[in-house]
Structures are given as structure tokens and as C-alpha cells.
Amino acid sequence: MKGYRQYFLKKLGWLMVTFVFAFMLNFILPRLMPGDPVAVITQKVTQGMTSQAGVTKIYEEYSELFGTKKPLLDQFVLYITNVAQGNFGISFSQYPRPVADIIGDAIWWTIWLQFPAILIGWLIGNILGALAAYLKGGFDKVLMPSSIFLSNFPAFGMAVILLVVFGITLKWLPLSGGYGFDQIPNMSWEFVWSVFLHYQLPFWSIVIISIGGQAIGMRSMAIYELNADYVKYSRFLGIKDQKIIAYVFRNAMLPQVTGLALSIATMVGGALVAEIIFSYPGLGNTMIKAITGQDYPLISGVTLIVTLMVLVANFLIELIYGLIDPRIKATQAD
Amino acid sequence: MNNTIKQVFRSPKFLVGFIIFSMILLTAVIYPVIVRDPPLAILGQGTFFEPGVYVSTFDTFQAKRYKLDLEDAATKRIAARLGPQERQDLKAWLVTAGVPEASIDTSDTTALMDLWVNTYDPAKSEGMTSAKRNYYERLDLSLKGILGTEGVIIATTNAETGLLEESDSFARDDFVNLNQIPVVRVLPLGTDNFGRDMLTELIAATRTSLLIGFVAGIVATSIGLILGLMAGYIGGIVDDFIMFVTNLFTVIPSFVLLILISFSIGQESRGAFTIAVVIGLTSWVWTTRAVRAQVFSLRNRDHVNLSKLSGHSIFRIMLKDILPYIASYVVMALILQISSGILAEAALSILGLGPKTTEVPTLGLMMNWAMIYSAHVTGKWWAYIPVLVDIALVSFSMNLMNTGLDQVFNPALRE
């Protein structure tokens, strides 16, 4: 096993440095950028007070309590420090509502949805991408295209399709929400019955839209496949068909076990917007309200909270990838 | 040179895919030409008009007049005023009525009328709620009205005495020739929630989104081939350094980074070539590590170790006996950047984070103001769905084409 520990400290390292310098990046982007935050927000707060020397209280109240007069690296350690205690600030538009608050009760119905939806995009689409690769002839002929189409075709297209097909013309499922308006979260099997309805078609969006990308990949990693040597060599020796497929399918898997990794990024961001579609209560939701809301302090917490999700996410397929590649095992044995 | 694009036009998945592209394109450029209305005009007053053939109302009464004798004049005025739900009320009650279901045909509007005509009589209205018997006595009074003879006078107030008095009367069987009347205007996708002309802001959409699309590609493109070149080619620390770089913003979802730094711009400043380049900015990795892999793989051919020892620079190395290798690598990433640069451009304005809204429209922000306003909802389709067809054919067109491309250039992947 010392091989793997090798392998996972590794990775642990690098989840640390990335996740530093996105923080750091959450940090001084907004920074950077000309013009003073605070002022914005005292104009948006203070709107039709006449009052100048109320306006001049409540911006320095704000410079206060965000700390911009202080030195950048002061400034700096100060949102670590709150940052560490789990500690966003409050929000604006929800006001007096702390943003962790306001996170901690959309990051699950977020996890929840997306990825369970874009693991199974994902198996669908190798699997019909291998299938294209072996099957070819007119099965490759239909699918080449479609996924070609799909795997562009914006999510949130995707979502107001289906919204459009499925619940408004045949009205089979709910439009918006996580659950029925006329619930109150609770353990009974009518609420969880409803938040099954309504995780229906932000669900199948998604996946539908993961499937397109993968099969690509699939398809042209099982085609370099099928005609490597030890696949003709293998045929030499009258090794069953379905052997065959199935080592190289395993091989195929490999890079898009990568492949998921590096992608998941874009695709969580393509789901976030498709959540707001269907007002999903998850993250996107709580995006587009901070943006709308020009809360601050929201928009800079649901950044960070995306970006260790998507980190963590990948640190995860970064473990299971190194159980399950030979290459990393082979140094295991060493 | 030659040999390679006659080659690469005999790719059936990138001839298909350049001629939409192509055909996009060219109404793109073409349709300004022809219309010159600017394409934020509002013209109507009013949210989401339907599509179809406006015709002025006074025009029609100034115009000539003919007497066409149409014997389904009435039928189809039946059928105009019958809407699915009439349909099911009518049926509704001639079923308390005592007239068995089975024999209701609600979609042959001439049976039904005869059955409704025949058996309608308020007084069997029995049972139901006096607003119901009411509904139903309206309706009866508007088909009759429908089915009878007598015209419609047109009146004018007498300045003078401030009197209506008779200027013109319409018999059923008077018609106007289209031709005829001054002002018509066709609006083929309707009109948007602001009562702007759907038609020619999608196509001034397109065209902004595909210049988004294209600054963002170009600045993308520049940045990957550059440093993929660097790291590729000179290796060493340079290579780590930018690699360490490029692995970061791998995992950093760019997504985030757009909505920083597009959220930090503000509102104001945040015009189309802006939005372009920071998409450009955010969307350089992939190309990055492709041209670096490519790179990799030519440093020590021959020709560039001959290079190398004639004493070329590694500027001009890079150039001749480099280059000229990933060009098609790099036409074939720019392709891709372009495509999800509109992607990205869509992405953002559905966000409520896209260009300032008053100079120019983006597919975008035509899909944003659509779902604002809840066209899907609505069933307003004429304001989303020939947006996203727009959205979808021009990655779709792009994309097709970079697999042609893979490939003519990679032969692996040929049939």
C-alpha cells in the first residue's frame, strides 16, 4: 500500500495548493477591480436618504465591518480567519440571514442533484460510446451525430425543453421548485414523493446533457482500442469476442476516468444554470439571487462553496482512478 | 496546402457543418443589409406578439373593396371562434343535455354547430350554476351572430355636434386585396416582450454572439498556443511553471472565475467585446495542454534539431518548423473555443451577469429576457425556441466541422 499512500498524499497535497489559490483568486478578483464595493453598496442601501452625513456613517460603517480601509494582506487575513470559522458574512438581499446559513441549506439539494445525475450521464455515455465503437454501421451512424449535438447544446436549452415538453404541454411532471408549494419539509412519504416528482426533470437534463460528451470520448478511445495490437493478437489466439470487449472496455475507461475529472468543472457549472430553470432551491438558485440582489457577501460564499466542490469532486475520481489503474498498482507491488 | 482543404471539403460531417455555419453566417451579414431597422426598435405595445402577417385595421377600411362569394366564410368564422375549450363546454353540455358522447365530434366544427344549433335551448340549462347558464346563453348569442347576415357600420364623430353618425358599412362578403393596403408588416417570429421584432434582433443576436464567440476564441487561442508553445518547446522550469498554472485553472472551474470577475466589472462597464475577452481569458487550458502534448511530441524530429543547430532562433524555429505542424491542431481548438464562447456568453446572461442590455442583443440575452418574463411558461414559444435552434446550430455546425477535421487529420478515427 505504500505505493497508494505515495499516490494519495500526493493528491491531498495538491488539493491543499489548488484550494489555496482559488481562495486566494475568491480573494483578490473582486479586489482588483476599479471602484469601491463599498460604495456601491452604501448608493444601493442608502437610495433616496438625503442625508449626507447619514451616507458618510453608513459607508464608513461598511468600511468598518468589511474591513477595505485596511491594508490588503490585513484585509486578507481577516476573511481567512472568518472564512475558517465558517463565518461569510451576512447576506444583503436576505438580510440579517448569515450567508453560511443560506449555503448550508442549498449545497445539498445542489450535491444531491448533480452528482448522481452527471455519474450517470457519464456511464450511459460510455457505454453507448463503446457500443457505437464496436456495433458501428448504423448505430454509430445515428449516435455520432446526436451526441455530437448534444454534448453542445446548452444545459439550461436542455432544461427548458423538457420543462416545456414534459411539464407544461404533458404536464406529467411539476415545473419548478424542490418541493410542492403546498409542503413543509418534513419525513412523511407524500413530502418525499414530491421532492422525487420535482427532481425528475432537473435530473434528466442533466444526464442528458453528460451523455453527449462522454460517448464521444468513449467512442474514439474504444476505436484507438479495438485496433491495438494485443486486440488482433488476442483474435489470433481465439479469445472470445466478449473477452476482448470487455479489456477493452477497461482500457478505454481509464482516460475517461480522467477525462470525468477534468471536465466536472465545466459540467457543474453548465447544471448550476440549468437548476435556475427550474428554480431548483440548490446553489444556482441562491447565484442568480445574489447576483440579482447584488449581495456581496452571497456571491462570494456560493463561489468558494463551488469551487471546493468541484475540487473535492476531483480529488475523489483522483482516488478512485488510482485504485483502479494498473500503472499505479504496479508501483504498489514494488 | 490545396491537397489538405480540397481533402478536408471531401469530410462529409465538415461539409455539412460548414454550410450551416455558412448559411448562418450569411444572413447574418446579409439580412442588416437588406432590413435596416435598428434591431432593439420596440414596436409593439405590447408583450409577445404572435407571429404572422399585421395588417393596419384603417387601411383595410380605406382600401377597395371586393365582393367574393365563399361558402365556407362561415364555417371557418365558426371554427376561428371556437377555441379548444368552447369545444368541450359546447360538448360538455349537450352531454346534461342528453345527447350521447359517443356521437360528439368535437373536431368537425360543421357537426357540431348543426348538433349545437338544433338541440340548444337555455331552458334545459337545468342544474347549473347561473354564471354557467349565462357562459353558455353568451356563447349561443355569438354563434348566432356569427351565422347571421347583417354587416358592420363604421361611425365617425361629428366634430360639430359630437354625434355618431354612419361613415361606412362592411357587408360579410366584402374583401380587401393585401396588395392593396399600404401598411403591412410581417413579423415571421412575432414580436418579444419589449415589442421588438424578434426576427431581426435574432439575427443582430447571432452576430454579436458570434463576434463574442470569436474575440473570445482568438484571445483564448493566442494565450494557449503561446504558452503551450513555451512549455512545450523550451521545457525545464518554464514548463513546470506553466503547467503548475494550468493544472490550477484545470480544477478551478472557469465558470466561477467568469462570474467573479464579470460580477467585479459591474454592470456598466460590461459591454460585448468585454464579456468576449474575459471568456477568452478564463478558457485558455485546454489548448494549453493540447499544443504543449503536440509540442512535446516534435521537439526532437529532425528537421528541428537541424534547425536548431543551423542557429534559427527559437522564435523562428517555433514559427516554421513548428507551427506549421499543430496549424491544423490549432484551427481545430480555436473551432471549439468560438463555439463555447457563445456557450459561455449564454451561460452568463442567463445568469443575469451578460453584456449591458441597452446596446446590442446577444442569443443570450434573448434567452435571458425569454425566461425573465416566463415565455416558456406562457407558451410564448416564438421568444426561446428559434433561440436556442440558433444557439444549438451554431455549436452544433462548429463542432461538426472540428470532428470532420479530427478526422481528416487524425487517421484513427476514419471510417
Second form
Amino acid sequence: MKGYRQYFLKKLGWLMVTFVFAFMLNFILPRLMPGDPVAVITQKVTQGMTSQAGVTKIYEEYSELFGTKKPLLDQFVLYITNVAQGNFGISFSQYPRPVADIIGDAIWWTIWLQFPAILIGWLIGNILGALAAYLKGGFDKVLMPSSIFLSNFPAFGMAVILLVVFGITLKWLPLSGGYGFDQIPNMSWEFVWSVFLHYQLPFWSIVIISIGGQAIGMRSMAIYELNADYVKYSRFLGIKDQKIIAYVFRNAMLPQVTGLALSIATMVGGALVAEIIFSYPGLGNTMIKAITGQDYPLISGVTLIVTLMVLVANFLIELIYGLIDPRIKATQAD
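Here we have the form predicted in complex with its partner chain; I need the corresponding form predicted alone.
Chain alone follows, minus partners and molecules.
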């Protein structure tokens, strides 16, 4: 256990270092965007006003409220203080809503969409890859090119294809949103069914893209393990093939666990694209609205939450990997 404790502390240290750098970039990058978001808010609020002095006064009040006139260092110190208290500030584009409330409404949509889709895509991909390596023949000849095609297919492309085929052409599924525009959130069967139908297109667009890369990785590792010396020796000793295969695929799964961690990182890339294309009310859709509205607090809040989710998920995967990988166990014992 002493060795594993050192392994845990090392991973925790890298997590903290990564988070500090991500936190700093999370604050700085949105503020490098061109334009003045306070001027945009002021323009919306003062439509129809003829008094320039009144417009200037409102602009100054908003600048003081959002702290945009303060030096960058002062803004950063204030940002650290507020985040430590769970306060991400007030949204520019959705004033006067707190950023924490906006993120709180969106984050559960993202979690319930992204994590099941990534896990199911990972599971299906690994099963198909293992079967291709073991069965070979026609199954492998069909799966391999299909997996290569899917793994290189852009996430937004798959989302658009599903949208056109099942939403526009066949009209089987709704095109956008998290539920019907005529629905009010409640626990009725009608609302739950509406959420289920709106869930399908973004969910499967993520799953299908995830399958390809996982199948290729699992197939390669399984073929390598099937040709390893310990497999040949075990068969020579007369050990049942079923028992050998169990060890083969267990060993082949180890790198795929790391692949799962990397797949989780797609939440900040391709997976969020699905939310944007389908106007799904998650963090991806919230992010694009924040960017178009030059909403610094909302951009910083969303990116910080997504970054934290990815770092924690990768950290947990690394800990699990350290428990199940016999090579790491051996290193810890030393």
C-alpha cells in the first residue's frame, strides 16, 4: 500500500499543477477577446434613450458592477475569491442571472448525455474489437474498414447526417432542444417521453463516433496478446482456450481503460459539438451562447467546470488503472 500511496500522491500532484495552469488560462483567454461586452449590454439597456449623459452613467455603473475597468491582476484576485466561494459572477449576456445558476441548469443535461454515450460507445467498441481479433475472417474484414471510417469521421458531420436522415427526411425524431417547446418541465409521462425523443439524436451521434476508435484499439491489442509467448505456452500445456482468452482480453483491456479517459476529454471537443448542432440545453450550447455574447464570466465558468470534470475523470481512471495493471502493482511492491 505504501507504493500505491506514492503513486496516488504523484497523480494528485500532477492534477493540482494542471488545474492551476488551466485555472489561469480559463481567466485570461476570454479577456483577450476583442470588443467591449459592457458596451453591448449598455446598448441593449439604453435603446430609445436620447440622453448621452444617461447612457454614459449606465455604462459606468455596469463597468463598476462587472469590474471590467479594474487592473487585470485585481480582477484575477477577485475571481479567485469568488470562485472559492462558489460564485462565478453575474452573466453579461443573461444579466442579472448568476453564472452559477446558468451552469447548474445546463450541467446535468451534459452529464446525462455525455457520460452514458461515451461509456456505451467505449463498451460496444471494445466488444466489437475483441470479436474481430478472435473471430477474424469476414467479421474482421467488415469491422476494420468501418471502424477506420468512423474514427476519422468528424463529430459535427455525424451529427448533421443523423439530423438530416432521422430528423428532416424520415421525421422520426425532433430536430433540436432538450424537450418540446410546448412542454413545461414536470414528471409527467408526456414530458419524459419528449425528453427521451430529443435525447436520441445527440446521444447516438456521440456513441457512433466513439465506437470506431475503441474498436481499432481493442482489435490491435487483442491480436498482440493472442500472439504473445504466454498464450502459445499455455496452449502447449493444454490449458483450456476459454481460460486463456479470458486472460488475453483482460490484458488487452488495460490500455483501453486509458482510452476511456481520453474519450472523456472529448466533452470539450467533438461531444459538445453535438449539443451545439442539436441546440441541446447542456454546457456546449451554453458555451456557444456565451462566446457570441462576449460573456466573460459565463465563458470562464463553463470552461472551468468542464476542465474540472475532465481532470477528475482522468484522475479516477488513473487510480483504477493503478489498481488493475499488474505492472504498476509490481512497481508499487518494489
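Basically, rigid core = biggest C-alpha set you can superpose within 1.5 Å across the two forms. A quick note: this is a predicted structure, and the numbers were derived from the prediction, not measured. Residue numbers count along the first chain shown, from 1.
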item	value
C-alpha of Asp241 off by 2 Å or more between these two forms on rigid core	yes
Cα displacement of Thr292 between these two forms reaching 2 Å, rigid core superposed	no
